[in-house]
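Shown here is one chain on its own, the form predicted on its own, set out as structure tokens.
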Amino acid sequence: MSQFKISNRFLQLEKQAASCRLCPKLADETAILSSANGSLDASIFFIAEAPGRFGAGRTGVPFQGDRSGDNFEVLLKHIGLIRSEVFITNAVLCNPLIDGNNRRPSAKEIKNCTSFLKESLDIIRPKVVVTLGTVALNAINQILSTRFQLSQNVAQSISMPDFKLFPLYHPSPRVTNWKRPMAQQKKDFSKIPI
């Protein structure tokens, strides 16, 4: 398929995330997806859990602006990446929040995602795909019929038909500080089967 194709297909799929209304929480809120996400070529296709609000949310680009996004570049450099070799999404494309602060996003609302995230991977067609965190590894399940479990499968390369599933932990202040910490992560990093 030609560039020109796979950009107004992206294209097309971008304004449909727009236009989205099926989350009745979420209505209001701005679905991050864009050219911000990184490279329509990239082989290695990143899927965290939902736009923040100090990050993404704000933002308009995946794991940019909150302390999140600042692991997330360190890991990055760590294994010799940077941004523009890679697309960045997430498994819930709104931010969803509570009084305020950021919230999990509920079954329903990943299930309702699952389309873009499985229409982006068709158009990018990614070599691994690194989910960060049970959300994004749930919203992948979903999508495959799979049931891994981010505490059995971390860290390893599971080959599917189409690409290479590299579940990760999320690299949150909070998994970094209490589950994860950065020195095991950048390990994990490492193993990417870049």
Contents of the next structure:
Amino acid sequence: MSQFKISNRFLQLEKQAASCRLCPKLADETAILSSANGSLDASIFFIAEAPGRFGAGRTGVPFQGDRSGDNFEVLLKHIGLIRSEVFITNAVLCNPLIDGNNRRPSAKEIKNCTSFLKESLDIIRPKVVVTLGTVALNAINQILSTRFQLSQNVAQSISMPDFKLFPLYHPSPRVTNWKRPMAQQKKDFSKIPI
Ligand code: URA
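Form predicted on its own done; form predicted together with ligand URA now:
Everything in the complex follows now, all chains and molecules, and the chain you saw is the first one.
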């Protein structure tokens, strides 16, 4: 299929995401899915949780503008990659908020958004899918009908029919300060089969 057709398919997906009203609490939020997510030719596809209030929810670019994004950029640089070489999206495309603060997306919101994730994967056809955190891993589990767990499968390259799945922790300060420090996350990122 030519790049032109692929891009048309992505533009169509972008429009569908922009007009999606499936989640009552997210209906007025902006879906973050556009050419700013990265390259459609990327062989590495990162999935995070959801746009953050100070990050993608404000800048329109996944992992840009907040501390999670700053950490992500450090990790990406550590393995010699730049944003334009990869594709970055979220399990849930809209910013889930409660009283003006970020909240975890609900199971229903994750399920509602899997069709966008699946279609993005079908369009880009990456060699490696890196999930960042449990929400992203759960979303991919729903698509693949698998039951991978971060605690058991972290930094393992798992061969799936269409790509290698590589589960990692989320780079948010909440995780890097308490659960998976940046030094360890750098080691994890270095194992991504690029
Ligand atoms: N920004 C994103 O785009 N995703 C996250 O999961 C966190 C911050």
